[in-house]
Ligand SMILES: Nc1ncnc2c1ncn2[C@@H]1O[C@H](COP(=O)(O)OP(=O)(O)OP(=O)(O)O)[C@@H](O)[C@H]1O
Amino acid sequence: MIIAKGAEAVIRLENGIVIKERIRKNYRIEELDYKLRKSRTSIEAKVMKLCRENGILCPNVIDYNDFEIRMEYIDGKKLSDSFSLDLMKELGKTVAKMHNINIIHGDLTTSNVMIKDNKLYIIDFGLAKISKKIEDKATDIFTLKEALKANHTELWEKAFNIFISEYKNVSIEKDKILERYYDIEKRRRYYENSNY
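Atomic model of the given sequence only [the form predicted alone]:
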């Protein structure tokens, strides 16, 4: 049964197991498409395994091949559908733990966080990578803030402040990362207000 279909992948649920298959892109050169899909599938599976090894909750990878990952099904609710300020505390800690081991999610939104038994699980690592770059970590935070503004208009500011407060308590590079985050904010405002 297909449970989601995106630009990059089709996600099916079969016998209680999630199967994520990266689909062929006809507009890409075949050789390039093959390499990209294979690389992204491998990185996604490795990042999820690294998360689990470091106590960060996400679906457990059962196995994977060139274009397909078989993983645990998290039978819960999306944070976007059951939004809570208390859960933003846990998200702040979780994202800081990920950044501490140089995991960049790449698409941090409340739709990519599941709640099961009052615990947060990070899902959809399709754009994830391993990077020590401060810019990448700061961009993760900026992406989350933009998602909060767009989807949780009344509570976004309070939610983001809670997230940042908890992130600071756990992050080992908080000063550099947040300084860069504010720099990204300034750049964004400059481009939005410029006439170009």
Given for the second form:
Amino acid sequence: MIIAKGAEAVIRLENGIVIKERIRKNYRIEELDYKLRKSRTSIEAKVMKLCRENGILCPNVIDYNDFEIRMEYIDGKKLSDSFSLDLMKELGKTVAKMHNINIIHGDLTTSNVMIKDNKLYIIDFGLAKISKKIEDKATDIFTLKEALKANHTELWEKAFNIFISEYKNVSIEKDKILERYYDIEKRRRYYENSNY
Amino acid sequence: MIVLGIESTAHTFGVGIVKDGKIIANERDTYKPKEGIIPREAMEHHYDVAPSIIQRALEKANVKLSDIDLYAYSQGPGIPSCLRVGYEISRYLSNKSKKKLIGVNHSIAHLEIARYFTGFDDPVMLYVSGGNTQIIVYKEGKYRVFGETQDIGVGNLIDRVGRALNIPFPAGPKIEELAKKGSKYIEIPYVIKGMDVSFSGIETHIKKLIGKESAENIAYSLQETVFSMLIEAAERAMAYCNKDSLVITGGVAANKRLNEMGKIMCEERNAKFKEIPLEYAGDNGAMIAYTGYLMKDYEQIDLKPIRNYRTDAVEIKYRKW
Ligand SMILES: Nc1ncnc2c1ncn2[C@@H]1O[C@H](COP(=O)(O)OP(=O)(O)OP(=O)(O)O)[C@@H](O)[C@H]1O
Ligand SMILES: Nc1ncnc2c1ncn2[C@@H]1O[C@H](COP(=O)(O)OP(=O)(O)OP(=O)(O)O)[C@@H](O)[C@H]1O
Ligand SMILES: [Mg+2]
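Mind giving me the form predicted in complex with the ligand, seeing as the form predicted alone was just shown?
And the full complex, kicking off with our chain again.
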């Protein structure tokens, strides 16, 4: 049974197991498409394993091949569908823990976080990478902020502040990362409404 | 109601006329520098061509200046000295005739003209021009930016690669030509971060290929890579926001390959896609006049140009929901 169609993958539930299959995108030339699907599938599976080994919650990977990952089914809800400020603290902690072991998620949004039994599970690691770079960690935070801002227009600022304060409590490089985060904000070409 | 709109944010000076919400004239002239834009030269170009472009638009529309009920100008974002031209001219015309003047956000005008031509009510919008690259969705009274470039605009990237290949500005059409003859795909950094994209690494990478690979193959690989990034980001936005149509607007929307990719992506997810006419992809006056018409009831206090006018700074009051 198909349970979801994401932007790049079809998610099926078979015998209690989730199969995430990256499908061919015909708008891309085959070489590029093949390379992207294969490398994303493999990085996703590897990073998920690494998360599990380090006590960061995500679905348990059973096995994977070129374009498919078989993983544990999370019988829960997406954070985007049942958003609450209380959970942002937990998210701040989780992301900081990931960054502490140099895991960059690459696509942090509230729809890539699931809730089950009041615990957060991170999913969709297709754009993830292993990197020590401050820039990559700061970019992860920036991506999350943009997603919050666009999709939770009322609460985003509060939500982000809660996220950041807990992130600071757990991150081992908080000063450098947050400083870089503000740089990224500034680097954007246009700033809000600065009249000349 | 007849609206005259003036566009002058960057290279193009354009005048459009809209009658009761229908476009009846769209005239323009574009400043073409040998290298990058020189703001003073662009400004002089705009002042030079303004009288004749306005005249031509009035003739096309078969109306007189005294028939104009409302003026609109492109208030930003853009280059200050260029924005000034549209501001001064439209203010003069509106003062003289005692008709209202509306300041229009240039990016929103690109979006509205795309909705005008496609008839799509609530699409994901990929706005790709020289200076801008954004993925936009309407939500709760504003056009909200879901993804954008973290550095330069995609048109800018194409123009810079063009310059390195000795192609005059704007390089887009020539790069498109060359790309058709390319066949070998050279790997180029594919940088997508959530719904954001980044192009600066690509520029550095491509410049190293010049001389080693043919211009055709470089152009082909450049297009395939950056357009795939853009369409992927747009698809993410469609999935994330549950939208079932896509429009592509801005100067780079003139590119056939980009439109083809958009069409295939939409077909594969059962979504709608329509191209907008070439003439209205790049900067033009009609989109300013049309958006001015939509905004006719706005009461604006400050009409001065806003250099860094953001898409999500404007309250959209003319949409029903
Ligand atoms: N292990 C899982 N257990 C339960 N549901 C899951 C699981 N993995 C994915 N899903 C569901 O499938 C949806 C899409 O998954 P995922 O984000 O991994 O795919 P995607 O194609 O990368 O999506 P997108 O690119 O649109 O973010 C999720 O939002 C979630 O609802
Ligand atoms: N066929 C094409 N393929 C790719 N790029 C194109 C094509 N035609 C034009 N372009 C690019 O479009 C850009 C011009 O876009 P536009 O007319 O919207 O002006 P702009 O000043 O960049 O606008 P804005 O103020 O909206 O950023 C240039 O970078 C040009 O190279
Ligand atoms: Mg996802």
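Residue numbers count along the first chain shown, from 1. Source: prediction; values computed, not measured. Between two forms, the rigid core is the largest collection of C-alphas that superpose within 1.5 Å.
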Self-check item: C-alpha of Thr153 off by 2 Å or more between these two forms on rigid core
Solution: no
Quiz item: With the core lined up, does the C-alpha of Lys174 move 2 Å or more between these two forms?
Solution: no
Practice problem: State the core-superposed CA shift for Ala9 between these two forms, in Å to one decimal. | Solution: 2.6
